[in-house]
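Here's a solo chain for you in structure tokens, the form predicted alone.
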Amino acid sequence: MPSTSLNSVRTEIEDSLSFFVKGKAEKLNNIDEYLQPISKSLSEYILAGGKRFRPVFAYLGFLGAGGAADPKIARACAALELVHVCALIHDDLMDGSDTRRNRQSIHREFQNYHDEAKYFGSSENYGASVAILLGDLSLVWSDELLFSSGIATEQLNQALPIFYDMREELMAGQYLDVLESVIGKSSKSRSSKIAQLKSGKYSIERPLQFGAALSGANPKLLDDFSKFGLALGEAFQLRDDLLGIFGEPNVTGKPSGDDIREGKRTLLIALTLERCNEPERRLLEKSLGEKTLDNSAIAEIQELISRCGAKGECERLIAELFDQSMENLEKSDCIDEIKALLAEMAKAATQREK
């Protein structure tokens, strides 16, 4: 197999997705003028950011398998960021959120186009119909690259079954998260089952299973995609955790302390109402879904998280799981080029800023 890199997997995503998306577009703007600001929305939040962890996990499964380079199938690996797409600006929405990837989140930024053009009704729900739309098209669109990839249909048949399953797990995880946030209450084990399905499922174990059945995998190497990326996703997750609560803006591109306002019952969360005191209890349950929360107060509920140890034991596990993760791939029966780009991505996906 030649030597291939991370820098040339992403390369060959970014190329897939860009001739895509643009036709896309052109054919939205065909179709009437008045699709252009969405077409125009759609392409540049799909374009102009994202880690591509999902595409490039499913094409190093597919190389790992011991698959050859091939266009085709980065274009069926890409269409896993299309469906992590629809699930963000579904997320955005439903937690109310202003930003993302640096920019306005798509309902925030069509509720403004709505004040801005003067329409009548509510901006608000104009923004969250658009939201919804747009959300469903990205959704749509990572069915039609996937098929029209070109690759073969005993291809298409082996990975479907892996395909299909992230997705409805990506929505089990979804609701659970949704549904955590109504209950008021928090647990540990909820708390890592949601990040395991809405993130060491669908970001990891899945890509790089839905990558690896492309080649024809069998099931032993199925089976050790899925005890690293479990372990390996579940880390992810908890990072993402931290970043929710201590991120900077200027880099994650969502304002610090964004996961206490949304209300996010996190393993994080858990943990710090496990550690702390009644009256310290009552301030985190008080603040968390609370939309006006100044940096002041975000800071004191940062310093609390800190100071129980919460915080370090979320830090201690990202480190055993990424061990954990490791010590699974060594014993895989991956390509042991792949398993060095395996390797590499693993320390993005824990070590990351944003």
Second form
2 protein chains.
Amino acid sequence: MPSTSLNSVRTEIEDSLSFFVKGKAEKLNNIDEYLQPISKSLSEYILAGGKRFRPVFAYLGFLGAGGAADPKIARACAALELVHVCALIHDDLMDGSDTRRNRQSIHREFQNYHDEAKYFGSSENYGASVAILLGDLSLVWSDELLFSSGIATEQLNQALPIFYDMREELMAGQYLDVLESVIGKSSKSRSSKIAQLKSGKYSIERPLQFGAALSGANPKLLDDFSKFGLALGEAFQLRDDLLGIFGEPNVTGKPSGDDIREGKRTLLIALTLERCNEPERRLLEKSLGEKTLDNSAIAEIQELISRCGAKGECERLIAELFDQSMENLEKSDCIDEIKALLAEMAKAATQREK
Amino acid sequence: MPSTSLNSVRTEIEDSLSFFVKGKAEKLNNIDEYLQPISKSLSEYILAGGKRFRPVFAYLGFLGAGGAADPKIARACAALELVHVCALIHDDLMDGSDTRRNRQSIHREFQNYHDEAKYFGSSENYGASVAILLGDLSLVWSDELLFSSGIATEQLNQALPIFYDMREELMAGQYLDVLESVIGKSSKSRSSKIAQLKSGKYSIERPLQFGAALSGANPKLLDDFSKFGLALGEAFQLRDDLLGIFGEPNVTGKPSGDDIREGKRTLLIALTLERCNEPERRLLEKSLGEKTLDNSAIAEIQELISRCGAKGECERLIAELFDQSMENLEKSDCIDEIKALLAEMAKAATQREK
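What would the structure be for the form predicted together with another copy of the chain, rather than the form predicted alone?
Now the complete complex, all chains and molecules, led by this one.
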């Protein structure tokens, strides 16, 4: 097998996405010229970047199970990114987030478009409607890309059950996340469960297994990838929790402390509530979901999370889970050259700044 | 071939949906017990009825092309209903509609659930989030049902391009519909184009072709079904326009005049604006999209639409398009026994009261 690098994998994924999405945008424009603003916006959104974690993990799962690099597989793996784009567009709408991938979220973009065009009716409703439809479109494109990837029917049949589980676990995790923020109670076990669904499974374990299944991997390797992926996914989510509160806005592309304003009941928040005193607890509870918090209020919460030791505990957990995932990777049947790339990805997933 | 009736076709579709959806709901409950309210609500919503036009047309397309009745095909055709459920859930959210299929729309149901459970945060946001996620779930279930239907790979490959087009045309039509209501201008040609995408193609032509493709129909029959389906679909949409304004609330399951409050710029509205005088035009324009219109205001608009002749013109167009579709059906290569069932469906689609 020719030597593979993360860069070459990323390039293949990017090329697959770009080719597919451009074709789809053109097709929309041919249906009706009035579709141009949405075809342009959705394709730019998809191609504007993002970490492509899921397709890259999927491709590495395929290569790690002994598959040989193949543009058809890159296309099949790129399909996972389109599921993810749907999740991002709909998630930002549900959370009322203004920014994503260093640009406006879709609902805000079209809300502004409505305002500028002086359209009738509510610009907020218009933005929300466009975001709902563009998320839907990305979701239907995802399975079209998978099925038109050119992979063999047998490969498809092996990978499909995992694809289905992945999408379902994503929706389930998203719902439980929404529920958690309205129930207004934090519990370490609930936060962990949601993190496991949303990140452990959806972001890492399932993509790896999806790729491995495409190469007809045996159950032992699928299980190895599960062990590696779940531990790493939990660490990935904890890093997300930290970035959602301590992230640098000009690096993450999202305002600092956004998770507080959105009332996200992450494991980091559960750890904080466990450790802080009663007045601190009341302050934090009052701040969660408070859309209008200013920067000094956010700074106070950041300070609280650090001071009580929850931030440090979170970092310790990340390091521990990372080590555990590395051990699992080492013991796995994954081929050695790909183990090195997976270790690189694991570092990127847990030590990232965005 | 054993004799087929619309009832037997409907029963097969219903059984397929029911079996699939119950399995999916159970799977969600196994992921997490907190998912029970949404698995219950979504499965009840799907199984609560609906006309099942799209799966029935698809199955008749299959039989009309010479296919023999087969539970695998019923399952594949039932997948179209799940696409439609996504469209309904998301459409009601975008339009702010309270009722559907004689029950609450999903976003209202969960908004009320939030209120009753005294959850934190905005109950409206919560309802909207659940509706977004349940629509997404129904959409991903649709292709899972199609792919797990058990049909042969060759059949799948023949039908998939049509399935993709259908979903894309649906999203495109929905977007153009939203756009039309905010642009605040009515045009007969735009209204017709949107009606063609949303109903002509999505509701009838594509389902028929999808079914025909499953039985490996030749291009001539696909074209025949297109001619029958497009004319019928336009008539179907015009009936929808009339029901959206003149429908009996206790039959349609939606309040009378709902399309006026939602500001829908249908062909019926375009015909009215073309025929009425200036003060009437101003009244209608002012009323479109006005959520708070009371019943007497709605009655005034109904009266206006009748008086200016737009209602009668709409009925004439429906009759004309119906006749045209019957002529096309007669000339088609569809097998005779199924022609009779398609004619029955055509009557149901254009002479319905809900």
